[in-house]
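Form predicted on its own, single chain, as structure tokens, below.
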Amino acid sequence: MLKILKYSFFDLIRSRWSIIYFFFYFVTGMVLLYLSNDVSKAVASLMNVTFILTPLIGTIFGVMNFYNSREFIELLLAQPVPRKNIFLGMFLGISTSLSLSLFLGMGLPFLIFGTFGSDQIMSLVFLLISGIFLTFIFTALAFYIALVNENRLKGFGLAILIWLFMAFIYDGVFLLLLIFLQEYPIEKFAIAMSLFNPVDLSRILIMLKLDISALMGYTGAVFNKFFGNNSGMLISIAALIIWSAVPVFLILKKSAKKDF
């Protein structure tokens, strides 16, 4: 598994798209810090970009890498190698390379500007944690969708639809439900709904650290009010861990029975 992970990691980390991904966050971070010279404002601006772009990149790379590596997968399956090692190694290689590009691209500008001694630097740490979680979650979801659907067009379209739903549509539907149910006590319902969207959970995690509930929408404000800072962070992180583990479990379960 480690050999497959290493191959997938270096194969993707050398690609032009990983380099572009790295430089995008690097240049964005440098510009934001140069213009504002305020860690909290830079993190808040990066947050809006990260929670849209990071899941999208994980989705696209997860689907494309699986379909483009299909012949390589068939070759490995012909060898005496456990299936779970093949698919887990490939998934971890993709996710780790994307996470490294995100970590370096977002972290280096703050290191260059010498802001790691700031009181607000922990907000950057939580943003990096959220971004890495989203990378693993959406890469795993895309990998599983590609594993289930042999039709490339169908698999790619379904993966993009899930990203679109989580990033944009979910909050709109959620808001409509809250409007229709406004005459009822809906705080617990809002908390439960928030747990079913990793993008919302990541927003909540940063919101609890930056204390900017006005920018995070209704779900974040309710979560902050209901749980408070410490317990809210723990619940958010625990839910993100579950979100990361479940797709991986589905990948391993499906790959054990998949007929190639």
Given for the second form:
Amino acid sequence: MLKILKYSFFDLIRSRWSIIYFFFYFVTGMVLLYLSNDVSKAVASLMNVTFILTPLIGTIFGVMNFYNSREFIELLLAQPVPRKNIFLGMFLGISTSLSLSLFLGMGLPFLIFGTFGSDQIMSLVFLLISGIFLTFIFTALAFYIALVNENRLKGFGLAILIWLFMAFIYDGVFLLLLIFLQEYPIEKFAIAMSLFNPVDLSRILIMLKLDISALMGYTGAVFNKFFGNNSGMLISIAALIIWSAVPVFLILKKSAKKDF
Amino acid sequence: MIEIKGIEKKFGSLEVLKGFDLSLSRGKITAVLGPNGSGKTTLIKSILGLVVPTVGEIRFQGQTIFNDWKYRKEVGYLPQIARFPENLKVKELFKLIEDIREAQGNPEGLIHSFGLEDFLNKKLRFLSGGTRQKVNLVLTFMFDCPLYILDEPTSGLDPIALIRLKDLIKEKKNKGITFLVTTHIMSLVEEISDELIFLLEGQVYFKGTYVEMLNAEKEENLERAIANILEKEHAKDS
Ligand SMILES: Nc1ncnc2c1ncn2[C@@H]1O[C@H](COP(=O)(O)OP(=O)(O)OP(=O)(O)O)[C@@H](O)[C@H]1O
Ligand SMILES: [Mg+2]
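Target state, the form predicted in complex with its partner chain; input state, the form predicted on its own:
Then the entire complex follows, led off by the chain already shown.
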């Protein structure tokens, strides 16, 4: 499996898309730090970009890479390699490669500005962790969708739809529900809703870490009230781990039965 | 070497293989014949584990192949349609497969006999159809295996490459290697095959030698014998 992982990893990391992706975070991070010179503020601004962009990039690369590797997959399937190693290796290769671009692109500006000594640097670490979680989760979802749909256009459309839903629509629907159900005790419902969206979960995680109640939003506040900061963060992380595991499990299950 | 029992394969509502038994004997060249879409490739892919049969059992040297992968170390497979990562160079592809198989291959002699020296540094997507097929052949034969499964090995080859391929197959056969070959080239069947399987409508319609097939259909060449069978089936259907 390591060989396939390595091949997929280097194939992507050498491409110009990885470099563009890296520079995007690098430049954004530099500019934000230069303008504010405040770690918390920079992290809060970066967060909004990260939570839209990492799922989108994971989605696009997950789908495209799978469809573009059809040939490679067919070649590998006839070799003495277990099926699950092929799909796991490819998925891990893409997601670690994207995560590395994110990690370096976002981490380097903070290193350059010498902000690593400050106490607030942990909020950057948390942002990196949730960005990496989102990369893995959305790459896996996209990979699974591509595996199920032979039709590229349909697969691509579906994957983008999921991203749109998680990154934008979910929040709108959520907000509407909260307004309609104002009179009822809906805090538990709100918590449950958040658990079903990895983007929300990541946002809650960072808000709790930054501990800026003005930015926490309704769900962040509910999490804070119900679990307190620390257990709230633990629960978010646990939910993100489950979110990462489920699509991988689906990929393995589907790929074991598929005809090529 | 290979035992197939009651193999059935459906793609949705399309029944391609309708439950038959088949065994391949060691050291023989078996040719699988049948019209387009009769399920030859599906049968081969089932043996390789690329296609999962709906029902049935496949054994390789006595062991079931389902959920196994190690047996593929002993199978050299030539796909009907060669699919490669298109941005690789030919020699990078050879290296990659050696890496993945964790085995040292011997491509040099094959590269020479198929005249691929000048293409080693070219990217796969720039190769002509026949040249791709030669690369496909080198990739298959560069590893020593007791069994080779060749799906339409001659497609796109020029006469010289064809002669080289036949010689290669005969040479391996003399060393006791087993072959399973599909082809629409009847002269190839006549020249190299020991046994012949004719697939029709998801069943094994005929199994035997070349001469037995001619005698059964009372024809003097294979093309006519096959045309005969297809016409009879056609008459039955209508
Ligand atoms: N993955 C698949 N999904 C759906 N249908 C398939 C799939 N693979 C093959 N088929 C169908 O199964 C039937 C048998 O195909 P197969 O490729 O086995 O034929 P073949 O005997 O190899 O034909 P040819 O001589 O043209 O190579 C065809 O009707 C084909 O369309
Ligand atoms: Mg075929």
